[in-house]
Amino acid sequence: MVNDVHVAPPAPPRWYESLFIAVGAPFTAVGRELRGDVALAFAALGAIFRGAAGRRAVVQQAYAVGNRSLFFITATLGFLGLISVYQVATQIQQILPDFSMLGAAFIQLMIREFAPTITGLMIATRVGSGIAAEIGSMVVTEQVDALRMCNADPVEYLVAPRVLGSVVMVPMLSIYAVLVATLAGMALGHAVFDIPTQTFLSLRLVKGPDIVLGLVKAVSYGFWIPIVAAHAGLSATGGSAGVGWATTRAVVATSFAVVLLDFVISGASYVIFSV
């Protein structure tokens, strides 16, 4: 006759243990995502340096990132230039009606901050979601597994061309964004506040560090947006619902990555160039 062994149920976690679990769970999830993003970034860099990213695939991805985003960037940065100049000029007109430095300050701010960052956010929403949806669909339909079975690295075929195309095109789009916003702001300033074109198109405040900072931000955004979006797509599970969730996660994660990179790079530039 076998004696029944009664095992006591585990004690429920104490309130402070539950608190630690609730607070630590988001940080654990973020750390797991960051680790996956960094690992994918190193794998993509290795594929690029090996020359595994085909030239034709890179050109196709550059076209998808750059040419198909022109209207989006033109409309967004054009309106941003109009709104910014109108708001600032209105305030200047009420306090001290001197517009001699408006154009110079506006162009400097566009080069340093608004043009690369707003462009990065636009690319994150348009291109990042597309990358996550495309790769996620390939994952749930087992096309990525088919690539692995054929001894083909999915990072070389799916991620590296997108990263290289984005790194090339996002700085170009940022330069184009500066041009569009400046022309829009100049037109409004001349039409509404009678600011001479030569006065608005002043580069007296633009220094070398401003240009370097804007380009560094654009290149960083161009590299990390496809990395984060591709990682979200490669993590998709559960059919079409999983693809939708991966797309949503990609938009949120890439937008957050742009904001975080902007903060880190701006802080680092302040420390470097102020020494």
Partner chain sequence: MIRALDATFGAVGRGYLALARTVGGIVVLFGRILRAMVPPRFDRDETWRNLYDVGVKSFPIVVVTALFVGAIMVIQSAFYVKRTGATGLLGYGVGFSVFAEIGPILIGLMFSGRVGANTTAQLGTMVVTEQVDALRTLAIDPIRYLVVPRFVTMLLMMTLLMVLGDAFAVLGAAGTADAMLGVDWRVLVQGLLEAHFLDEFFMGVVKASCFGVSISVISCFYGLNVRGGAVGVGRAVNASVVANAAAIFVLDFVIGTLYTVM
Given for the second form:
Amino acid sequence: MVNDVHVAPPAPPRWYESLFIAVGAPFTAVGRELRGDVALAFAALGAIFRGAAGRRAVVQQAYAVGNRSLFFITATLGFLGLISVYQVATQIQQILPDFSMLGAAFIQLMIREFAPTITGLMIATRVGSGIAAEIGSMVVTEQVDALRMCNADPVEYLVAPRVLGSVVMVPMLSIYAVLVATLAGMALGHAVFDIPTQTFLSLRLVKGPDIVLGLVKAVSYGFWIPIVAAHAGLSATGGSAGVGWATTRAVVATSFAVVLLDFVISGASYVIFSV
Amino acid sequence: MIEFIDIHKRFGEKRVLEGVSITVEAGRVLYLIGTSGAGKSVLVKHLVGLLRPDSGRIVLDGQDITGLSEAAFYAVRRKCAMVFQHSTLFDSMTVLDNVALPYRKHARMKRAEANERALEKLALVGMREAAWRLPAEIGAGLQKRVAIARALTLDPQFVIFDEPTTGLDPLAAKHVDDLIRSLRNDTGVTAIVVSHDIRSIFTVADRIAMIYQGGIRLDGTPDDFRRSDDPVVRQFITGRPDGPMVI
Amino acid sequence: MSAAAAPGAHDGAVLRAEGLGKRFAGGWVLEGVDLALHPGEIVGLVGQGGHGKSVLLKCLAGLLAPDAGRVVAFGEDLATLSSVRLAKVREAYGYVFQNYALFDFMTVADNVAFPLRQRGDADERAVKALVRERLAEVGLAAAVGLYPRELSGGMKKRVGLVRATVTDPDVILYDDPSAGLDPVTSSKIFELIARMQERRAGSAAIVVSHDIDRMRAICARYVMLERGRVVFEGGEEDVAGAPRAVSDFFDLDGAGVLA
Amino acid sequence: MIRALDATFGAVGRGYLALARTVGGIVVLFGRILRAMVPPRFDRDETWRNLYDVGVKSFPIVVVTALFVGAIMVIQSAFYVKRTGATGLLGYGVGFSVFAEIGPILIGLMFSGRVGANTTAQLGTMVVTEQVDALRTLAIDPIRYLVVPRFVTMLLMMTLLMVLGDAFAVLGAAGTADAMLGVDWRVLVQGLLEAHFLDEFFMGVVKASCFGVSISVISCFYGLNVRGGAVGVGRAVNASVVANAAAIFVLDFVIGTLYTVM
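The form predicted together with its partner chain, contrasted with the form predicted on its own above:
Now the full complex is given, and it begins with the chain already shown.
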């Protein structure tokens, strides 16, 4: 029992070895992660198209993603609206006090960029970590194995409803986010900088492509957040530490996925459609 | 000497201890037995200030420690160590660092000296060879021995063992039993062992107390327990599935 | 069960491991394990903690894919089965998990009914009646509407036991069914295991446990694992002739502490 | 009707009470951390390990986030710049929006996701596996031994990472401006220099240090208050990142307002 233990500490890796490991590890890790995510995405799509996600489970998940994030989105996006208008208006004031374009530019930027992306980040944080925590604790308490022994496919049973719920709710929340941020910004603009509400509420700069771009972003965040989070949860191993690490990994991976998707979609839309 | 006097403790609606009094004399090993959830661990955690009683008093070596503040309890904890059910080794540190930590924090020893003292303690439990491993790399039985070594670093007068053999295979359990026995014989510590491992109870205990439904059902020597004709006690020690016991 | 092929096609064993190996990051956890489970027998799987018992059980259930060798259940190699076929084979299994593994978002009754409902062909009224009956049998009639978090450890163990056996499976795998329980509750659990076995003549089981004293009452044959290899296989009477490490483990002379 | 009102107001009231309890607990923890820092005796091993963990592990994600933030800002303004030809605006935009606003918020969110969540998971695991109780029985104060090193580390690292992030954001912006608009990097830097970028830079760094404080206190609070096993750890991490995100937005607003007022 005792004879299988070392007598001396194992030799630590040489410094150049650790350097290579440190530089290389993130790449292999990201590669492995991506492969797992894509495989899970296909499995979930398969389950969805087979109609395997129960209607009740989907509604439940949509409620968990959407309704239960309302307060959080209101608070964060509300503050974002306040901050942005306050900062930009202060800047403009120093140059020349012409606020006529402020509201229009603000609303356009909200629709195409900030509302979907910040909402996506917030949902990644709240819902992504929640999904990883739930599924991760089911893995380490062997509930996922028990599902499999009862012939219930974990992807059908756990992942597909969450994906459907989130794909529907994230765009809704993004639309809601535009409203909240705009109202907050408008109220602040009116109270502090005397910007008339009619001037602020201008849709002059909003074109069709802006709306499409915002929605495309929201839908793809809605799809990928639960996939990436569920993948982190399903890869949890060993005890309470495992759930913690899975949840942590989900927060990082989902937030990162949102930033990456934002970059890819914005870049692609500029290159292809020049908007 | 350890004295629990009329301890009451409840968690929300659930009354766990309803007037428990036990005395452990110096240099003795008391086994605390009872069904799962009877409140054995709850009782011993009062001794190191991890839980506070709703009423009753705890006297350790003549000193009433019931109402001590968290800060004042740190002095008590130096002479009263606890070995937890799941070993609770710090998983980011090697076995050696785990055992050396109390030396470095309390005696302000240099690393080399602390390590040397820690190795002595590890040798005591037969784990010197595993000093540079991480807790996750050794089995549950060996982890338990390291946890015992760590609890002994400050040379405590009193040691509490919370289910030391639960989840261990018979061989590892026997090692732990031997350790507890030699600890009493060689260093004269006073120990309370929470356990429902019948084999350890009857091979190691000087005295046994059984907690049942919030109170002490029987408190006596192993022979008292063997001879007892209380049906609840009999059912517990023979482990029969049917009987008067409410579980 | 429908999944069981005709006896004789696989020399009578319902479940068989052949040269089974499983490797994790740290090295081989199982190496060259051969094991056969015949109808009507209960095999005790013993060994030190962390020496591969739970991993073996998961491989046998197809929850983990082996890295070497194969698992043959009812004459079919698990690795070659399609997911539909594997699901069919799994219907013949019951698995009692070490940490209960009850679904914490379902009531006790729904937990037990889950494997029945998953088969799809059951009539809801019959399912409810059967669930009630089986839960009453283990003294949990009052717990049907409760959630797992409201139960004690012993109660959760019993619910897990009922869920695994409610479909009357051909093979039941018990992963440390009495871990951490007091002597009285442990005895109750082992008594239930024996009763489950009587209900369906010909069903087989593997019990992983450290509780040698209680296993004696139900196991005719033991398999001992050490560092992922089988070091002993046989009945209690063979222990005396086995190597010291094995006989120590069974500790034949230690049973008399109460005398 | 009255019952319905009662239920609604009851729920709202309970929500506020819970919020008040949490905020109160966080403030109390902050006080205990400050008290434990006098006299400043840190556990050297624990502090080093944390500095390494936090610094090294969050380095890649901060760098990548900063690069993308710079790039996305340029993409967003590319349309106007191309139409108006006002290439000078690029540097101005990067200085203002990246250094002072979006940069700190996104880097703070990423840092809270990487380091804050990790801290909650670590401490939470130590609580449910009774390692924190074990520390207490070894007569070692968990606040002094576990929390103070993490507090110091996060404050320091968040500030440093913000400075680093700014540099990489400029790099990302310059690269994108060159690739998409054919604007030379010197034009961008020129615009940046003309736009009082130091003000924005300092504002961003001040925000980042405050986020470092809030992230460390909030994540330690949720970690130390975990209840209920593995499930509890996951829930605590979830709650911790949500609270951190909310705190970042609120703090950002408060600091931004104070900064302009002063």
